[in-house]
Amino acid sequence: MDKPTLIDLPKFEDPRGNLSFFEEFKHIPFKIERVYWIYDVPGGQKRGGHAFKMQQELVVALSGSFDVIVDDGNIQERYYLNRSYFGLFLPAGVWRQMENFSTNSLALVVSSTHFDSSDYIFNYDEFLKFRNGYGKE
């Protein structure tokens, strides 16, 4: 996968409560190296606002809802995540931002890499240069 993709995760319905899951290389196209979650986001705040040179991610709204805005330098798309059985795959090299968090929302992010501050691109102009082949490492 080389573009943002909404992945329909397995869902097992049960009167006692539903169950969903994902497995590396089966439902997501990478080995899981890190997992983190975003919660208690104050109203009106945004998260993200950066791109990664190498890191790929899967974002799941475990609770509540939020928007993920994805930009490849040419096209901007908005994904509304509000179901825990959908995951948004984000390849490396796309700008992403999360906003419109509902009360008590919980975003789960699964990453293909360990944390590395040098992998982040925080400046949008630098991101565009990276997308156009300048500054690739």
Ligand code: TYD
Contents of the next structure:
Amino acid sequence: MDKPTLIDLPKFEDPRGNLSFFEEFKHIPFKIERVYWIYDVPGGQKRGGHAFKMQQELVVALSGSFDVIVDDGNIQERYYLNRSYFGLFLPAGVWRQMENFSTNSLALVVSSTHFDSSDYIFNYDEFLKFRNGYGKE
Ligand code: TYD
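Other form of same protein, the form predicted together with the ligand, not the form predicted on its own:
Full assembly next; the chain just shown is listed first.
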């Protein structure tokens, strides 16, 4: 899986309340090294605005809704996440931004790596150079 992909996660509908889950290598294509979450986002704020060289992620809107804008250096796609049984898989090497957070939204992010500040690309031109170097060796 090398493209951003919306993954339909298992969902057990139950009159007592629904349940969803995912397992590494089964529903998502990587080993889980870290989990973080984004919450209490003030109206109008944006998160992200960078790429990762190595890190792959799965993003789930556990509560509320937000947009994830994904850019591979060529094509930009906007994913509207508003259901806790959909996970957006983000491969390494894509520029991502999150915005339009609803009140009380909760974004769960599952990552393939431990936190590593050297994995970030913050400059868009640098990101394009990184992309263009892909597969040319
Ligand atoms: P950052 O990844 O820039 O957030 P976002 O992409 O959502 O805008 O992270 C914000 C700050 O949090 C930054 O100083 C790094 C720190 N941080 C950690 O220490 N560990 C983590 O797992 C994450 C995701 C961030």
